[in-house]
Structures are given as C-alpha cells and as structure tokens.
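Heads up, the chain below is alone and in the form predicted on its own; it's given as structure tokens.
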Amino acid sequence: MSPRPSGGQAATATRVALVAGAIETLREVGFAGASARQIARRAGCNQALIFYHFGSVPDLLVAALEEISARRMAAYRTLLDRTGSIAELVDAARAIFIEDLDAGHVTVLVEMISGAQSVPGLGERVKACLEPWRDFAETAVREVLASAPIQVPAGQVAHALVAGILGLELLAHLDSDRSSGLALFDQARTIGDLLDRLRPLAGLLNLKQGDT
C-alpha cells in the first residue's frame, strides 16, 4: 500500500492539476470561457479549491501564463545556449516557433491578451510574464553577435528577436498558417549564414585598424 500523500505534497498536487486544468481551459474555450466549474471539471478538482489556493480564475490563468513561460524558458535555455554563429541564432528561433505552434503556447498567450482588454490590471500581469524573454534574449545573441561583422546593440537585436517571434507566432495562429513565417526564417538564415562567412574579413579589419 503507497504511502498517503501528506498536507503539503496534497496542496502542491492540488495546485499543479489547477494550473494544468486552466492551461487546458484557455487552449479548448479561451479566456471567455476560462470559468471555474470549466477549469475545476479539466483539474478534477472541487471549483472552490481555485479560490482556495489562487484567490481568483484570473490569478489562476496568470499563473497558468507563468508555468507555460517557466516551461518555454528552460527548454529554449538550452537551444539557444548551443548558438554561435548568426545561422545558428536564427535556426534556434525558427525552432521556438515552431514548438510554440505545436505545443499550444500560443494559444494561451493569446487568450490572455485578449482577456486583458476585459480585466483591469491584468494586461499589466501578461506584460510582466513576457518581460524576462527580453532579458534571456540578449544574454543569448551577445556573444554571437560580439564577432558579427556588423555590431549591432544586443539589447536592439534581442527586443527585435522576441518581438518578431511573438508577432509571426500570432500571425500563424490567426491565420491557421506558418508557411509564411517559416519562409522568413529560412530567409533570414541564409542572409545570417552570409554574415558569418563575413566574419573573418571582420576580425581583419579590425585587426588593421588596431594597427594604424
């Protein structure tokens, strides 16, 4: 006979099941729909745990919105880690795309963009879920682009990556279509393959202009 799970283990279940319940919620109804007896009856739990572990369904959903960031941000760590040329960075961002398509991320984050229009303060609590991508985002091109034949701030380049990403992710899921976006990314690789060919011709000039 298995041990019986004790207070703690019990809430963090409860808590958990929520969580995924919401995130199922948001993807098969949407945000209009996103009620408790529909989160609840997707969690297998009593409706009035929502309340009792989150306060409210909108503090729920946000951190439904939080555990999908959280997920998408470990995962994307260790692609975009493995980046060192401007090919790669561009290979690892159509990756992210596509995963983001499959997996249903985008679903959510539009559900609650939407809901926000509705909700006082919550458009507040989404921006702030997509703050840290900015930050993770410059981390992972500053390296590459410290040899790039053309030095652009990474702060620019990041914020034009995670805005760029989340805007043909968007495009995609209204229009049932990632051809078009997909057709960018290979576009964008092979201008970035050209860049990192210029590379070396780069490292040259900088090295004659060290000498004069």
Second form
Number of protein chains: 2
Amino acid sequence: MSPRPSGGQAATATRVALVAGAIETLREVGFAGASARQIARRAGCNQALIFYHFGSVPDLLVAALEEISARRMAAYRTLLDRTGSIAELVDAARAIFIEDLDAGHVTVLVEMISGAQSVPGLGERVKACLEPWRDFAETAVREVLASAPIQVPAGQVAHALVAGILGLELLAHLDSDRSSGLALFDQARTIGDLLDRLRPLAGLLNLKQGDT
Amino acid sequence: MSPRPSGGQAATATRVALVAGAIETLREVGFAGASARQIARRAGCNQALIFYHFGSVPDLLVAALEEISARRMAAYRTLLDRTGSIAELVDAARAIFIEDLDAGHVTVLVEMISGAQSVPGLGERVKACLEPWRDFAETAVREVLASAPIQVPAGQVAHALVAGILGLELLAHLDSDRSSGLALFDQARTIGDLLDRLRPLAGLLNLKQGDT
DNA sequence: GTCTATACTTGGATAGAC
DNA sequence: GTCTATCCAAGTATAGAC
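Having seen the form predicted on its own, can you show the form predicted together with the DNA?
So here's everything in the complex, that chain up top.
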C-alpha cells in the first residue's frame, strides 16, 4: 500500500518523526483528536506526508502502536530474564509500569482500543498488536507461579492482569493520579514476598500438581 | 445553560430519545464517531435539536453518561441488600456484569473516559459521574469482607475492581468475546465459596483485627 | 419545539510545483 | 520527498420558517 521507497534516508527520518508525532498526539488529545494536521504539527512536517508515507491516518496510528508494542516487548523480556524472587520481579514490573505510564505507552494502547470502534477493521489490527502483550503476560504468570505453592490458571490470571493494567491507566489518566495504581503494586509486592517465603514448602503443599 | 422549558411534555420525550440515541451511538461507533448527525439519526429526530436541548454534543454525551450512571446505581444497590453469602453476591455481580456488557453501559463509560482527552474540561465531568461507582465498589468490598477471615484495604481493592471491570470491557469488545471475563467471575466465585466456608473460623484467624 | 437551510470550520485526501 | 494549494466531505452551530 504505502510507497516505502527502498533507498530513502531522509524518508526514514520523516516516517520516524510522524510515528513519534502520532504517539505524542494520541497521548495529548486522544484518538478523537488525532487528526492528520494535529499529528503533522507535532512531527514538524507537512500534513500531506502522512498520506504519502502511510496512506491514511488510521494506518499511521496502527504503525505507531506497532512501534510501541515492539519497543515495550524488548523492555518486558528483560523482566523474564531475571529469575530471582517473585518480590524482585514485582518490583521490576512496578518500575516498568511507571515508565509506561509516564511515557504514555498504555495511553496509546487504550486510545487505540477504544477508538477502534469508529473505524471499520481497525479493531482486528489493534488486536493483533495486543497479542504479544498477552502472550508475555501469560508466560510471565506461568514462570513466576511455577514454583509457587499454589496452582493457578495462568491464562485467566494473565487476562485479568492485562485488563487491570488497561483499567488502571484509564483511571490514572482521569484522576491525574498514579499513586492509586502504584499502591496495588505494593500490595502485590507483599503477597509476592509471602509466596517467596512459602516457596520452600511448595513440594509439601502441592496436593494436586499434575505437571513436572 | 440549556433552555429546559418547564412545561414541555413532548420536549421531554425528545430529550429522552436523544439521550438514548447518544448511548446507542457511543456503543456502536465510539466517542470519535459520536457526531451530532449520527446521534440525531439514531434518535429519529433533527440534528439541530441536540444544540437546542443540550447546548453541545459533549454536553449531551455527559447527560447520557449521567443517565446510565443513575440507572445502574439503582440496580447495583439491590446487590448490597442481599446480605447472603459471598458466593451468592459474586453470582449476582456476575449477572449484572453480563447485563452491563450486553447493554453496553460500561462501553459508554470507557468511551467517555478515553474520549475525554480530546475535549478540555470533559474529564472532570466524567470523573464526577464515576465517583458513585467507586463509592459503591468500596462499600461492597467493605461489607463483603467484613466477615471474611482476612484483613484487606477496601479502598485499594475497590479501585482494582473498578479498573478490572473497565479493562475487561476493553478486551471483551476488542475480542468480541465475553467468556474470558466471565471465567474470572467463576474463579472469584470459587474463592468466595472458600471464604464462606472459612467464615466460622474468622474469630480464630483474625490476628491483628483492629475494629469491632 | 421542531424543522430546513445555511454559515463556518475542520479534516481527509489528492494534484502539481519544486 | 516535501511542500503549497485545493477539493470535497463532514462536523458544529445558528437563524429563521413553521
């Protein structure tokens, strides 16, 4: 669809600026306010370039979401690499949550999900972008709770976790207050710490453990 | 601001139709697609009437949200009246969640929260509409867990609960699948049932219970 | 109170100069 | 590749007929 000429160096810079502008616009005025002119102004270039490089405004917005999705996945994966305690992982997750909140990554995601209602076919593409986030969450839950003394359905917990993050983002933005959300991480940290202490007892308490 | 002539019977019918149309529009095409013309078409009346009766489109949308908020609060309060078991209350909450999901009540709320980004001052008004929902959630958590054998911060749990509902709504709409959310209620039902069985032991287990 | 008609603004998208 | 200029569609809002 989009031209994407092969050898453009300046073109790449423009596309990067437009994606950054799209993210900034989604953050500041939401999906409903993300017009081509608003985005171009923040990108510091002409409005017509959006259509030249991306074809349409929704296409650019999807590209922006994909960019964020890819960047955050990289950051998240470093989380799973630390195979330390659960409490340690909760701390790291909290730090990343703050980072996402301040940078507006989740805002962009939420705006795209709710905004998808008004553009036919957009929902499918947003859904595809969200898939890695869900997979990551499920993997994280599975790994973290593998050694825990309780048996939980990882898929459901992951679903609740993703939903929780999205909901907290909505509320945090509405209230201009992120402390309410962070307090929940502190709560999780306490529970995680408890699970860490109980871990040595895992073998004793696993009554109906099926897997290895 | 709005005229609201005192003795209009037909006028009231029109306002009702417009509010209903606004809700339907927010559900079907979201905040970004909720234009005066779209709403008027669904309300079966003229676009100009929106400005006559409500002053502006955002004002009508807020009125629609207030309408929903009031109606749902009435339904929710019947929940708290049943002072039965926790499991029973989870069942009732599940039924209401389904009702809200199918009728699109939460969709309207989510669209208004995320859409508020693009209209200066709208956020404050949406926030005011959300307040009763939060208060209700906190009261519900407090009452339900008062007799439970564990000590929990009701405010934080309520905040997480509201966030969870909003997030589940976002995901349910994106996936056109509400079963993932409902599965969590089944999970909660199991936990509630566990708490019900443990309730007789509450006196024994309360190690650091401060209140009555 | 409700409609038609319209003024005005903004947004999506394209053509063509450079 | 990027800009200016422009067309057209859709939106908000108002004036005035009925």
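Numbering follows the first chain given and starts at 1. The term rigid core refers to the maximal set of C-alpha atoms that superpose within 1.5 Å between the two forms. Just so we're clear, the structure is a prediction, and the values are computed from it rather than from any experiment.
In the core-superposed comparison between these two forms, I113 has its Cα shifted by less than 2 Å. Core-superposed comparison between these two forms: the C-alpha position of G164 differs by no less than 2 Å. Core-superposed comparison between these two forms: the C-alpha position of G192 differs by no less than 2 Å.
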